[in-house]
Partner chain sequence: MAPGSPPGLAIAAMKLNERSLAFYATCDAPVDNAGFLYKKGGRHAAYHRRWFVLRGNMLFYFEDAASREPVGVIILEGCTVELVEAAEEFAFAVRFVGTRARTYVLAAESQAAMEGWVKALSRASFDYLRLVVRELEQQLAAVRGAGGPALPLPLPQPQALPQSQPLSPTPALAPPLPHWPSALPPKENGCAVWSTEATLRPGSEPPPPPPRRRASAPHGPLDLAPFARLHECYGQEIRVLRGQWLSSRVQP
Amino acid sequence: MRYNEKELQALSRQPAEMAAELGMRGPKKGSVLKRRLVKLVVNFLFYFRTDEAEPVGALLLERCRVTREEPGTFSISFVEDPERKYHFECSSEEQCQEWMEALRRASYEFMRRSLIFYRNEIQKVTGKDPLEQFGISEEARFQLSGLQA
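Requested model, single chain only, the form predicted together with its partner chain:
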């Protein structure tokens, strides 16, 4: 699949929601643990060799599952192939918990559901649609019906 790699690389240089050096193991059988700089930017997880400025790779965090593995370790897999896991080893339970929470909230789909939720709640309290001020109240992607997908 073609994609705009330069722009994705530029994105990897943007300020991150979270960044840390973690142990990372790929999904292939027999993969070894490697130290990687892991950086969360919008709904992408970039991973770099610790001494390089360009990322080795990126994971789009849509339709993904974040699962606790051994203590201090979590994995990311994708809905269509849940056994194919990317493992991440953290330096503490706390760091592991922090990453898992951040990654669960990192998808566009999660953001969209949050928006619909807040919109609905505000409307219940005030009787007004808070999206009107942004001129986006009619967009199909923000309708309550989108949640029943």
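Can I get the form predicted alone as well, since the one above is the form predicted together with its partner chain?
If you are looking for partners or other molecules, they are not here, because only the chain is given.
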């Protein structure tokens, strides 16, 4: 994926949907658990050293799977390379559940499916397409036929 480093750094400074200090272990063999400040901003998961303002890295939360591991831990893997997992350790089971739910809702595809669902529900109730007023009701990305099972 191509990205502009300055724009990505600016995005990392935006208000986060969630942020916490978590234990994090990268996908490399022999990687050890390290404390990281983890911030969810839109569909990016940024991670920082606890004493630095610039992110160490970022994960784009598209085509990924969030999986429950041991109690209080979860992992993120990607469809293209499911064996390559990032592991996260939370301070409680409740925190773990909150993070997993937020990460699953963060992808563009989840937001797109939600928009289509609510668009159809509004259309059933009102008889009008709520996207029509914005001139985007015919765009392919907002059509049910574009959904994959």
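Just so we're on the same page, rigid core means the largest C-alpha set that superposes within 1.5 Å between forms. All values reported here derive from a predicted model rather than from experimental measurement. Numbering follows the first chain given and starts at 1.
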| query | finding |
| --- | --- |
| Flag for P15, CA shift 2 Å or larger between these two forms after aligning core | no |
| Angstrom shift of the Cα atom of F134 between these two forms (superposition on rigid core) | 2.6 |
